[in-house]
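For reference, the chain that follows is the form predicted on its own, supplied as structure tokens.
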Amino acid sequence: MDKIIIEARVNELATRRGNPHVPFLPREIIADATACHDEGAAIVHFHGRTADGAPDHDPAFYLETNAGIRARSDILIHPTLGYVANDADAKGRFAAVEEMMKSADTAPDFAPMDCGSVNVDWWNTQEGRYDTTELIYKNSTGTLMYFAERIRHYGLAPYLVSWNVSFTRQIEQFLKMGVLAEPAYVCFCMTDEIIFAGHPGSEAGLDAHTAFLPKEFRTVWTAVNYKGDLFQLTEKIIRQGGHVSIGLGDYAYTADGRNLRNAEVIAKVVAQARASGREPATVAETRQILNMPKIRLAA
């Protein structure tokens, strides 16, 4: 079977209330790039924060945390643009990454592009109640292109993150355009427990995403469950050729009463993926299965 890349979302906006494993600080993801890169990860997805968990959207904090890890691996580097945090016009959000452009040690390998718009209030369980009403991921057509206009112009390659049906049609939509090219690096989000947004992280809810996948272009998909467990799908996704993508930043995993570190949840993630005849994929292979482009430093 084909190799599967492995991706560690180490962070994203999680809390340490419920695995106090959750990276926050540069040094400490640096840390967790480095382990998970050794247990079989390709590519690092991690969002910027503050010593208490906030968000953080100094470049500095990028161009620290880039540097570090590339300093110790040649782990695959995908920031974030700043989720609902960063609620700036599309230069604002983007800029952060026209720093780390300006310098090889700080260039990143990805620039995601969520294609579309969505609610994205939390929900609370215990009151049944949403804790959050205005909260609305916004990303137009016209952001998105200025989005993959800098993307195409640093060589990038654009993660292409589908929280529902109608983002995978956009995505077909910017493919028929010529605005993004093949193979289509597609992240099929699913959601649980106290969002919403995305389909839900069941098998039905995976089949609704690769079901409308678009039949005349070349995609590479993968999944995450954002605060869900994606330990249920992980093995569908692996027969159905599927790569995975998964971290602490989603979920706190945890094993035998222990609170899992992100290396353990991919080394998981690797022993499963063996069980069933696919290796994981190297950089370089990982490199080739999405035909990356050659990186372009700012002028």
Contents of the next structure:
There are 2 protein chains.
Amino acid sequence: MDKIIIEARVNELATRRGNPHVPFLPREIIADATACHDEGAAIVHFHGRTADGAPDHDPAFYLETNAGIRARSDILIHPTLGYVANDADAKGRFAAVEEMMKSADTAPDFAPMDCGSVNVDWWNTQEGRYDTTELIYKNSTGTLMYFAERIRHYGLAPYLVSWNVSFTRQIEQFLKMGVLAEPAYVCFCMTDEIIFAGHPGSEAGLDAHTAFLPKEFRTVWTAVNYKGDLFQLTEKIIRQGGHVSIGLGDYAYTADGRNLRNAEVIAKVVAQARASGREPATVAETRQILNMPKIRLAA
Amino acid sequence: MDKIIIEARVNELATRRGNPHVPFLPREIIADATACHDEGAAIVHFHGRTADGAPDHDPAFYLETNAGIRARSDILIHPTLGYVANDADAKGRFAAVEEMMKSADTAPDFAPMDCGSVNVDWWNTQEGRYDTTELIYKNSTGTLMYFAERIRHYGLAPYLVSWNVSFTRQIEQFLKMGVLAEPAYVCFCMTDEIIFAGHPGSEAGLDAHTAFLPKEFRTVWTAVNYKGDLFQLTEKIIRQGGHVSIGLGDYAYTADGRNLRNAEVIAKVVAQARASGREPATVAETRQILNMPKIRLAA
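Just the form predicted on its own so far, so send over the form predicted together with another copy of the chain.
Following is the full complex, with the preceding chain placed first.
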């Protein structure tokens, strides 16, 4: 079976209450990216964070972090556009990437497109109510077309996130329009425990995603469980030819009562994949599987 | 098997280009509601429209239409809150219902809650592109909780629309919170041809909806195909114990090359259901199946 692309999702907006090893600052993210690469990850995804864990959209964060990651390994870089923490317009949300494209040292390899809109309020398990009530993750068709145009302009690869079937269908329409090129790299988002915006992180939840992969186009899919334990599904994903996106950003992974580091989470996925006959894809192999274009820096 | 609740969706925002029998004005909607009731429909859903078909949110439209429907039959009334055509805040979107609650002659029986947010842009099949690019159907958690509170206040029944799995999961959280009562009446929205916001109107699309009905709560489900031919699925829906919501608002139904009227669409569903041993639920039976509360008029 095909090699497996493993992406380390090192921090997202996760706190250190669940797992103290969540990296916040550039040097912490750089260290985790390097360690995850050593274990077999081909992609690293991260969010800019301040020392106390708040979201940090300052482009300087990404310039420093990207350059540090680049200096230590060839792992593919996939920054965020800020999720709901960045409520700017399309141009504003993409502004940090524009800055990153000014130098080969800081240019990323992917930029994300969450291909639709969805309510993403946080659920308070203890109190049985929502902690937030107005968080709509808004990605209009026009905004997505703007992102796609800038991504193509710079020779980046679009990282297409689907939170539900509606997102996957929008990806299909974009493929029909030529807004997206083949193969489409689709990340099926599942969510659990404190957010119910994605599909459940169950076999049924994954099946209800993969059933709607556009049939007339070549696609490559990966899966994530935001706030749930993706290891409930990794064997199924590996068996079905999917790829795996995982890390402490999503879930406070432990083993034998011990908090795991990001690199240990990656090592666990690699061991599972190898046991099923799938070797981790190197960066070069990932580029080939996804037919990634060549970066064009800003003039 | 249980009786089947049939809802006539008489007009939505459909034009008369596809089928000239789409009712716009109060007297046209009243006539269709009565004729659909005669054929076996227990619920009528409609949108206020002007003589030339534009959306009409004037509460006077609903007062006149509801009173006219009430005077002619006991069919249950399910008005719209305006969909994306009404971009007011939560209170503004519910304002027409508040007006309707001032008299027993004009009070509806249901008010809709589309339980989430989703991109709903229109696809241009001929040109292979979107005609709109900024239509996000925004229903925040806070807005939905406001609707639920007003619906409970007036003793109306919430008509819970799910466009995708994320919506269904939000309904489940609302059931956990007591924001919604059992049984939850869930309408699974599928979309086709010129809108891809819902699940596909295929067996897989329906299955990916019903798989996520909250298992710990009593639910009753119906299905709609907005802009697609629901008759591709009615036999499956009937067999699986679902209910049917259908009409010219969704699709320009024809038979033998002839444009059908709403009442003829309903008659066709009734014939299919009876052939499978399911009688159409009367209004009284529908009230019982859905455990509908008693209306409380505005003071």
